[in-house]
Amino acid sequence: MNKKLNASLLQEVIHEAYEKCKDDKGGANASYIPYLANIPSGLFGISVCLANGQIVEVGDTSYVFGIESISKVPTALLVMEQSGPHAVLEKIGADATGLPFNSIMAILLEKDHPSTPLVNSGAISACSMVQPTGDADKKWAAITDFLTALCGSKLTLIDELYKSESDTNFNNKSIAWLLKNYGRIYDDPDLSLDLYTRQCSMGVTARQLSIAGGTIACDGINPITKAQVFKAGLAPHIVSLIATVGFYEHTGDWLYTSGIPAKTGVGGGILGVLPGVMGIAAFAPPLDGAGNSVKAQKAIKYITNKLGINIFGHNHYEIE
C-alpha cells in the first residue's frame, strides 16, 4: 500500500504533535556539562525535510544548540567515505554495547572492537581515522567541510560548549588511553580526543540536522544543495550503525515504539532518518535518565505513529 506525504500533511501533523508536547516538564538538562546545564529548557523545534528538499517545521528549529553525539554520525560516514565501510567495520566495529554511552566496562568487555563508531569510545577511535594520520589542522577542516556538506550550510564551534566539555572529559581521557593500550586507536590519542570533544562542540539547529537526515535518506544526495555528499552505498551501513545504537540502552525501545532509526544527543537533539523519504530532527534539552531528549522523541514518536511511518513495515511513501 502506498502512503502519501506532502508538505501539508506533515505541517498538520508536526503542529499537533508541537502542541501536545510544549508543556511536557519531564527530564532535566544535562548537568555534568555546565554549558549545557544553562540552555533554556522551554526551547522546542522540530524540523522536516522531506527527499525533494522541501523542509516543514516548528518552533525553535534555527536556535543553535550543541551538535554533542550526533555528531558521530558525519565522523562514522567521512571515515568510510575516506577509507570504506570495511575499514570501520574491522577497526571499530558495528555492535551494539547494551552499555551507556560513556561506558569504559564495555571497552574492557570487548577489548577486540571498540564497538561501534557512535558511542564514545568508537567515535574517538572514529576520530583517529579521519585522513590526513598526524595533522589535526587538516583533520579537523575534514571533519568540519564534511558536516557543512551534510548540512547544506557552515556550523560553527561553540567556544563555551568546547571548553565546558574539555575541562571536564575526565572519562573520554581514560577511554581514549585505554584504547591505545588495546592498539584501537589510530592516532595520537590526545589528538583524537581533542578532535572528539571539538566535534561534540559544534552548534547546530534543527533545521540543519533535518537537512543532514534528508541527506542520509537520500543516499547521499543533500536535497537541499543536490551535491552527492557522500557515497551512495555508505548509506545503508549508517543507517544500520543509527538503528542499532542511536539511543544507545533504549534503542530497542525506541525502534519497538517510533519505527525511525534516530541518533540522539545530551545537547538535547534528535536526527532521525526514513530511507528514501525524509529526514527528521527534534530539539529539546531535557533529558531522560539515558541522556536523550523527553520532548524531542514523544514529538518524533508522536509524528511516525500518526503518519504510520515505520521501517520495519511493507508501505511505500510517495512525497507529493
The other form holds:
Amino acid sequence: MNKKLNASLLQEVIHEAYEKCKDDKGGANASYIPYLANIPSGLFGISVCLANGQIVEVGDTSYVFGIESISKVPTALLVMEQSGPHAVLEKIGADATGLPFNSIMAILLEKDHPSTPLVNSGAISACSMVQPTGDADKKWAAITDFLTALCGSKLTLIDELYKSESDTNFNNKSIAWLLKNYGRIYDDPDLSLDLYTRQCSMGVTARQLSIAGGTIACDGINPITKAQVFKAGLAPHIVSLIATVGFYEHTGDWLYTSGIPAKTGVGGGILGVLPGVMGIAAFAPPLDGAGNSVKAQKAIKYITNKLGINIFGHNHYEIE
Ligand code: GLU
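If the structure you just shared is the form predicted on its own, then what does the corresponding form predicted together with ligand GLU look like?
Entire complex below, previous chain first.
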C-alpha cells in the first residue's frame, strides 16, 4: 500500500528533528579553510522540496553558506549533459575511494582514473571536462547557469571564501598536477583547479539546495520553475554517484543508517535525494572527522527513519 506523504506531516517531523538536534554540541567548523572556521556554529536549518513543488522548512534556511563539495554534484551533471554519462565513466569513473575527499594516496593507488567526480580529484577533472575547453569565462558561465537552473534561483560567489580557499588550497594544487601526470585532466590544470575552487565558494541556502535535490528527484524537472534542467535519463547516474561516495569514507555508515543518498560539503550543508519524492537539505557548520555536518546528518536521519523512507526498501509514496 502506498504511504501518504504531505506537507503537514513533513512539517511536524522536520520540527521534531530540529528540536532534537538544535542543541547538539558535536563536531567543529572546518578549520583548514579560514573563512569557514569563522561562520557562527549555531546556525541550523532544514528544508524539504517535495516533487509537487511544496517547500517545508525550519530554522536558518535562507542563510547563505559555502556550497563546497555539494557543487561537485551539479558540475558532474553538467558534464553528463554536455558529453554524455559514458564520458564521465570513461574519463573519471564512478567508484568510491574509501579514503578522505582530498586524498592524494587514492590517486596514487588508482593511477588510471580519479575514481568519481564527487571527490576532489574527480571534481577537478570534471571541471576540466566542462565545455568549451580552454575558455575559463565560458566554462564558468556554463557552471553557474547550470547551478541557477538546478536551484531555481541565482547563486552568488562568496568572494571572501574564494580568496580564503585560493590562498590555502595547496593540497588541491598537488591533485590537479598529479592528474596531469596521469593524463586524467582534460584542460589546463590551473584553469580547472580555479574553476573548482570558485564553484566550491558559491553561496547557497538550504532552501536552494533542497530545490536542487527536488530537481534531481524529478528526473531533471525543477519542481518550482518546471524547467527541464537536464536530460531525464541522467538522474539515476547522478543518484548512484551520490549514493556511492556522498559521505566520503563514511558513506556506507550513512546509507545503512539513513537509507537516502546524500552529498555533504565542508560548509556544513547536506543535500539528499529521494527519487520521485523529494529533495532534502540541512545545514549546520560543525563537522565530524570526515568533513560531514554533525547536526545536519542527525536531522536527516531522524526524518527518514521517522517517515520510514528508504531507497533500499519496498516503500512507495504518494504526495498529497
Ligand atoms: N573546497 C573544499 C576542498 O576542496 C571542498 C571539500 C568538501 O566540501 O568536502 O577541500
